[in-house]
Amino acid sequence: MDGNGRWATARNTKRTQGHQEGLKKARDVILWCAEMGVPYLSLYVFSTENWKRPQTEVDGLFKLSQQFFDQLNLLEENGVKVVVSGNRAKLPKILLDKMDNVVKVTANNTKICVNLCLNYGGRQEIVCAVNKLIAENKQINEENLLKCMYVDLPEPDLIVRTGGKQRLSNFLLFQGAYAELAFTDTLWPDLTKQELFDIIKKYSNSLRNFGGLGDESTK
């Protein structure tokens, strides 16, 4: 969800305002995806690298995360199940308490599962999974690694990055090995329902052969 800061700068306002608009867009995208029938949606909320930002901005991002978790009624009304991927260490207790409550209350919702990647890093997730397998004396293979990721979700079919950058930035590195990639210059707060729909539609028409010869019937 890239581009909040640049959105704010372009409007001569504070970066915090850009992140506030980004939170609104996250709510919109969740509801749009639920409406479109997308069963799983992962949002990169806060990366392990984001700790390098000024402390005031980090604190502001966590406050926005708390605001999201405070919207329990909206999540319940729209059948949103919330899960969280990431390292709990260093996260504020008030944020963890709100997060745990939302995860618990929404556990039986079935319209869409939203995976919030909070204090998340793809490399760190792989290291954590490997160490878990070693501790449990289990064989290190792809199947077992997938089972030891932060949450048990299907591998992503499509990864979308806004803001014009064309890189994954440590996002779902293991799970996204065969994901389709879509990059747009649109800043996250400016993303529209139509553009998101067009991206998903384009993906749905792509041929995925996972290294094989492929067949038009597999579209």
Ligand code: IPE
Second form
Amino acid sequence: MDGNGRWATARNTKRTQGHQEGLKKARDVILWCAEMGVPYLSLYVFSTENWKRPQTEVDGLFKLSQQFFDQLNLLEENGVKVVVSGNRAKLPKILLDKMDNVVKVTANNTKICVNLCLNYGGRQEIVCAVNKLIAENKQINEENLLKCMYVDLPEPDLIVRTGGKQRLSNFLLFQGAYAELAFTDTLWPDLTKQELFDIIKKYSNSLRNFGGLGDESTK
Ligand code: IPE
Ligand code: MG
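The form predicted together with the named molecule is what I need now, so please give it after the form predicted on its own.
Expanding to the full complex; the earlier chain stays at the top.
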């Protein structure tokens, strides 16, 4: 969800205002994805690197995350199950309490599962999984590692980054090994339902062969 700051700067307003618009867009995107039949959606809300931002911006991002968790009715009405990935350490207690409550209350919803990546880093997730396996005296292999990620979800088919940068920035490094990548210059608050639909449609039509020859060999 990149580009909130630039969206705000272009409008001569504060970066926090951009994040506010970003939150609105996240809400929209969840509902659009549910409508389009996307079963799992991971949103990169706050990375382990985002702590380097000014404290006021960090506090603003946590406040907005709390606002997200305050929308329990909307999540319930739309069948949204919320799960969270990331390191709980250093996150404000009030945020953790709201988050835990939403995760608990929405656990049986089945329309769409939304994975909020909060204080998330892909490398840290892998290290954490390895340590879990060592502590449990289990073999370190791909299958066991996948099961030990912060949440046990299917691997992503498609990773979309808005805001013009073409990099993963420590997002779903292990699970995203075979994901299709889509980059758009559109700033996150400007993303439209049509553009998201077009990106997903393009991905749906593309051939995925996981390193094999797939059907292409017969064409
Ligand atoms: C949002 O966009 C990313 C989050 C931390 C939620 P940015 O804040 O990175 O926006 P730009 O890149 O400065 O425009
Ligand atoms: Mg950015």
